[in-house]
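Okay, so here's just one chain, in structure tokens, the form predicted alone.
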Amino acid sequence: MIYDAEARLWLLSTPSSSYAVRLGPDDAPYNAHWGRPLTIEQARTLPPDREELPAEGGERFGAASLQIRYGDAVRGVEWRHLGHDIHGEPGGGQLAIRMADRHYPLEITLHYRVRPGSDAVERWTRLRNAGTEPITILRCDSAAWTAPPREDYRMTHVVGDWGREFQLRRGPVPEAETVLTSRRGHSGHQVNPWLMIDAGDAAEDHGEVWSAALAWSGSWRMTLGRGQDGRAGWTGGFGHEGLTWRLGPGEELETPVFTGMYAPDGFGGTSRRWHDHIRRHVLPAPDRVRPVIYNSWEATEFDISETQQMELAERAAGVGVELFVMDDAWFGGRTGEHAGLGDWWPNPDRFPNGLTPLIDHVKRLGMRFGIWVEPESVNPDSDLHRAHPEWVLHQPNRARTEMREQLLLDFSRSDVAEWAHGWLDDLLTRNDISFLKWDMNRPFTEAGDDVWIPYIRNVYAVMDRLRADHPDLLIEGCASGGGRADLGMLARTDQIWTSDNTDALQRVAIQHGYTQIYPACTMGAWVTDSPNRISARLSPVRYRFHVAMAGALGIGGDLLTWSEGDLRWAAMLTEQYKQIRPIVHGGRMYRLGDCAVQYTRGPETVVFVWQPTALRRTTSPVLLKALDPDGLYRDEETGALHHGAVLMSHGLPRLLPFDTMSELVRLTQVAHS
């Protein structure tokens, strides 16, 4: 980080980009550059462009990042620069630009951080009421991002719903404003809190792409604007329209991190930069091996017993599973959706001696044990709700909305958060549990303005405390599938349950969208029964495994009904997955079209190829990427040798028979010709 006092200019540099901020004549902070690397001398020639955090007021008519109402009903901000602080570190550093309003006692600090070896620029905002009267915050975004002038713009994002999350969409940036948002209290199935912009000419391997992702697991909003001058930029942060926050005297509000990424090498380069950044600087335990999981839900739903779980564990161990997870209905009076949530002790009819006999059985089989929890919800028919009805999210004179026969606990309350941490910590302390599947199955209702932010922060705090007290614990984040996948949740979990839809064909598209930003090691993917319970589609066990092996492999079918042939396939493919897991989880990902993906780590490369359907077949070769053109590569299954240049120019032939639908190829570079 470099500061030029004469130009009032700050230059942040990453391995492949530069980001420049400078003050205008009005003291407001402006973006001057976000793109290819510049020297301080080059950046000095650039004038202020668009505001770093556009405030309401004056000649500003676009979407405001910062909207303030003071006690006398005056709105807006007039900037006054107070100073800055730079804290350097090798290859990175932090910058804080300290600002204030010219008349009112509001202090505004713009924070920036760059990390060693990462092209990400992390930004967030802190407000402080330095006066004696309360201030109302109508909107406070983490950051605004400015795309440089181009003839045209295109936006990339994902859309979806339950069971069809992360559907990639790419199209023109319309004039005026486009809002991406979740008003549900979680980051959402319908859209995910990230956005990419390009000039309409980027492709997988070339072209400039600007992107940003928000580290927040609650409601959020991004507003993409294209003004009368044709320029595009966007602003984003927590909350959604209509929410306000009261900032009392001496109080502060700090926003979540909004991370931006510039890539000069297309959408593929963008994804790899995000994957590298998340693995190195976001995940709490990036080098931890994600175990092969078996989850009992689809085999049992609510009808479970100790004997049945033991039988499933025996089958799971037989196919090479490393961690057995018991899902819903193990606790309280939970025999269906209508009762028991909130009563977190083993159901005495189903587990008369507690969890110990099952856990001991699982461990004797050579596996670790995990369990499903939903700490944020409660059934009205539960001991917890009867004891503490006031703990439920509610408002006076308003009905309490039930969804899925459940209500939502008010995690913005410190007593609720303490209760949740207490029973979770006790569960983990009393039992040898290695893994929590933390689910959240309903949106917010009857939530006041003062709930939305502290609720999510208390969820984070409980997770953070559990990880600190149980350092070997793995956590999978889940919200009815992929409803809470974001950088905030990934900072506290090891993986995300990507979707409740485990149909292999539809999962190819879901995983294609998920990995635009998030790395494969975080992408929970199950092999389940055929026909699939959602789509009723039949698919070969090999195809189901090949799709799931491109992420963090799990098995979720009813293994007690699988044929001996399918069980043998499962054991063989699980063992193969363990061999390639370091490459898939730690390697660099290259998309080879919509239905093929390559992972490369050092001399090793893994390629997955999936046919769209058994009836619509693709015969074109799969051209590999990023190999040594002078290298010689051995196919580890056939022993055949391939030249790197040939694999990249002529590719792997698609010789899939009609009953196969998928292929996995593992290559090792054995020579440099």
The other form holds:
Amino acid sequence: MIYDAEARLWLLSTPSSSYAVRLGPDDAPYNAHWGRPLTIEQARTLPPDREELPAEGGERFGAASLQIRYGDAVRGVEWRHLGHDIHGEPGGGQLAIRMADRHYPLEITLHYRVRPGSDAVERWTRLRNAGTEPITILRCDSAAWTAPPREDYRMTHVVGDWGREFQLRRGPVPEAETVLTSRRGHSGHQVNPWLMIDAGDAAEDHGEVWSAALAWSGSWRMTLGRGQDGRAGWTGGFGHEGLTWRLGPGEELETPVFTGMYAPDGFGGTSRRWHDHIRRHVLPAPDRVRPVIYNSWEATEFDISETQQMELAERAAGVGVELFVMDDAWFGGRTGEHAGLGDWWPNPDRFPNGLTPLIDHVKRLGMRFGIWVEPESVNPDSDLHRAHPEWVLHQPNRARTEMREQLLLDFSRSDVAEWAHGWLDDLLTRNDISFLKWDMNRPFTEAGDDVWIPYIRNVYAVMDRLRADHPDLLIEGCASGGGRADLGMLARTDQIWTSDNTDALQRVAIQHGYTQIYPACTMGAWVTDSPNRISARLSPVRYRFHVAMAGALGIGGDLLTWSEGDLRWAAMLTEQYKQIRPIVHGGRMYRLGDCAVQYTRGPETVVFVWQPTALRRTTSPVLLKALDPDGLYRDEETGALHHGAVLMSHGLPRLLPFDTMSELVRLTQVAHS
Ligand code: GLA
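So that was the form predicted alone. Now I'd like the form predicted together with alpha-D-galactopyranose (GLA), please.
So here's everything in the complex, that chain up top.
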């Protein structure tokens, strides 16, 4: 991190990139460069280009990152530079560029952080009202990102819905404005809060890609603009359009982090950089082994009992599961969607002696125990709602919209957050529980302006406090599947429940989208029954395992109905997964098309190949990547030896004649010839 006083230029350097910010003659901060590494001498030759955080006002007519209204109804920002602070650390550091409005008492600090060994540039904004009158914040984005001048641009992102999250889309950046947003109070199934831009010339293994992902689990907005001059850039942050924030005298508003990533080596290089960054700098416990879980939801839905859970646990232990998770319907009067959410004590009919007998049973079987919770929700038919109807998100003179027969608790209230922390802490203290599946099954409705930000901050605070007080706790983030997967959630969870769609064939595409940014160790993936309950598709147990083994493996089927043969396969594949888990979770991921993936860690490589449907069936070989061309690799199943150069240019033969067939190939480098 270097400051050049004469040029009024800051240069941030990462292993493969540089980021340069420069003050313009008007004192406003501008981006001068985001791309390949530059020296300070080279950066000095670059003029201030696009604004770092375009504010409303003057000649600016694009999407504003900052929209401010002062007490006298005047809007906008005219920049005045106050100073900066640099806190260096080996290989990284933090920069704060302190700015203010020329006339009004608004201080604006642009924050930057670079972490050792990462190509990410983390940015966020802090506003402070240094005056005596309130200021209205109509928009305060974390950052605006500028793509350098290019002939053309493409955007890459993921879209979806419940049961079909993370569908990858890549296409031209339209002229005018493109908005990606969630207005739902969670980051959303419909579009995930990240975006990639390239000049139309990037591919899996080459070309420059600029990307950014937002660390926020509530509603959000990114606006990608492409002007008449052809240039592209985007601004983003928390909150959707129309929300306002009142900043009282002396108060501050700090945005979530918006992390940018430049990669010179294509979409594959972009994904690997994100995986590395998230594993090293975002996840709270990156090195913790993600246990093989069993989850009872698809087997039981709401119809659960102690005996049935114990029987499932016995079967799960028999196939090598390490952690048994009891899903919904263990508490209060929760025998269906209609009742009980909010009453977080064991259902006395179903668990007359509490959770201890089941937990002891699970532990005697050699597994740890986990449990499902949905702390933010309440059924109107619950003791909690009868006692505290005022705790739910609601507005005077407005209906209380129910979705899945439930309402949301107003987590922006400190009494609600305290109550949630209290019972969760108690549950974890009184019982030997190692894992929480934290679900959130409906979006916000009837939420006023002031709820959206503190609600999420309080969810974060409760999770952070639980983790601090129960340091071995694992948390799985879930919102009806992958509705709340983002860097904010990943900073306090160990994995994400990727989707309620467990059809293995459809899951290949879901996993392809999820791992564009998020690492495989966080991608919860269950093997469930055949036929699948969403698609009714039949698929072999081996295929279902091979798909789930490419993430954080779980089993979610009704093991009581599985055949002896399938249970034997399950035990064998679970054992194999445990052997390859360090490679899948800690290795580097290479996509070999969209139906094959390779993970490599040191001398070890694992390749999964899944046959797509007959319509797309291909016989072309699967070409491996990033091997030592002069290396010799042993196939751990067959003992055959392969040359690295041959594997990369001629590949593995693809011998998968039918749908839902799959291969798992394990290679170990045995020599460098
Ligand atoms: C959500 C989750 C499921 C399951 C149910 C329980 O839909 O995504 O995995 O936990 O809730 O009600």
